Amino acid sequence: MCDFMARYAVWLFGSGSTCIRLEKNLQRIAAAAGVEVEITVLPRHIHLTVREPADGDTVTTIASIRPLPVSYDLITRLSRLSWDIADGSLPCDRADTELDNIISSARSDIPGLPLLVGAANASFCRLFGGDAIAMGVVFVATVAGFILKQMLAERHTDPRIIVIACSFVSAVLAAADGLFGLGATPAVAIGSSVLYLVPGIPFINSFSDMIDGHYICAFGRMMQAVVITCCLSAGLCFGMFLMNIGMF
């Protein structure tokens, strides 16, 4: 039960969950299988010491949290992958079994998914005033980066290059509205080219475990937040510097 645990809260974690969901998912499953759990989060590695209650035996084990992508979808089905085993519709047995079944089909790419953040970027366009020219601009340079996105990220990329490089893409490419005269609002397109990748998870995130107490969690994640912030930014100031934009 303590292995099982222990990559129950890698995967957990590392899809974007927050400290306070993943110690009520595990004291959940802790309290079906009938032992006791002691959980501490830290940003890069889970502490866990499960002890039976009956005998008073404890095994500690202290697991690597993943590196992988934040994924709602993976979210959401361990959390009812921890209601099924508490429910006791799932043996604990089969939890295993189950939770192979979820990583294996944990989908990284999703059909059409370039195309979808690109309309979400040229919205945000929109929603700061740029025309549709600026929209259209945005939603091409958001669909360049982002495909560049996904092409390092299967490379094993470091993020922090990942977010440099396709910001850079992006904001050359967006840089296209000013330098050719096409539109009125060519600022608003340079501007909005790049928010696919403002960290807005982390952020959140750090509050949320800051607002719970995690301290150390918080600060590790805000400081992530802030990391991929800057490389955001250095990516945009480049690419702004490359195509002779003026930032002020």
The other form holds:
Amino acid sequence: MCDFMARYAVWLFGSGSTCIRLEKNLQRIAAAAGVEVEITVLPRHIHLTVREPADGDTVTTIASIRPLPVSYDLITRLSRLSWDIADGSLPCDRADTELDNIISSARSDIPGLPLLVGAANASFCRLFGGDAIAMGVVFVATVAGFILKQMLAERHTDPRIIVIACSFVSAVLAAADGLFGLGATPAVAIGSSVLYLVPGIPFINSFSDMIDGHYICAFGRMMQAVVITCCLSAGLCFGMFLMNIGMF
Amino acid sequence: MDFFVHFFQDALFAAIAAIGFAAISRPPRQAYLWCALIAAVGHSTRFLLMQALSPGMHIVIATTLASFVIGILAVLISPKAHVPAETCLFPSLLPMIPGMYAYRTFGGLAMCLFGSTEQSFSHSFFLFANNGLTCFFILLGMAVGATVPIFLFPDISFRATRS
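With the form predicted alone in hand, show me what the form predicted in complex with its partner chain looks like.
Below: every chain and molecule of the assembly, starting with the one above.
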């Protein structure tokens, strides 16, 4: 049971769940199995102790967190699994196989995702006051950067290198707006061209953990997000330096 | 008339941005439409608070209130969509991320480093601190405003996936 819960925890947490959800889901499963569970979330590991109240046996495991991309599909299905166990519709001994099923059928990126993200970033540019030309430039820069991101992720490149490379490419492409005098809002174009790389979900998760009192985990997530943001700025600054554009 | 055109444009582009950014974090299919709807309502709430009132509300307070609206909506909708509250909530917040403030913060910082005279340094430092503070408090307001409803209604938020 402890092994199952540890595996469940690293997958749920790795997909980008908040600490409060992790705790609630694990306690739900534990209650159904008639055991007690205590967890500590460390920056790269989850420390899990399971105690059987009947004979007082305790088992402790420390499992490494899987660095997965954020997937709300996985979080939704793993949460449903915990309810199925708690409501008794899924016996505990079959939970392990069901977890394998969920993990092996995890959805990958939908086709056409770069175009969707491009459209989203172009709309974002519009919300910040960019004109139609800036939106077009941002669309192209985002699609190119995002395709590069997917290609590098397939080769298991370090996420920090990916962000530096993608923000550099997007910034250089978006610089076209100002360099060729196409539109009236070149600063908005170049500023919003890299925003698809901002780690928004880790930032929000970090604040959620902070409100919940999981300060170590909150700090860990915050540092991760800050490092990614610094990489993003490094790529952006280098791109602008190369294109010889001032910031304002 | 002009105001209404701006208002609906704001909602529409917020919805498109929410769908695209939500897609990066791989939500279940039924969540896309809800994300778009909640983001549109949230962003137009902020638009109204900042533009329709006179004098307009400060961006930090307006964002916090709009995030709170988004949070309440997401918590109420999540049992209907059978997804955890965060699935609808966090992607819907993304259109409000203060991207241009963050950009100007880093721009100011870079110019501080390369500025040579005291005057140019002071100006860059002002840009850095002014934009940085606004950016930080918008983010904080967003996160607090949106997560408070989850903690207020834990019974709804954590039962949504029960079949």
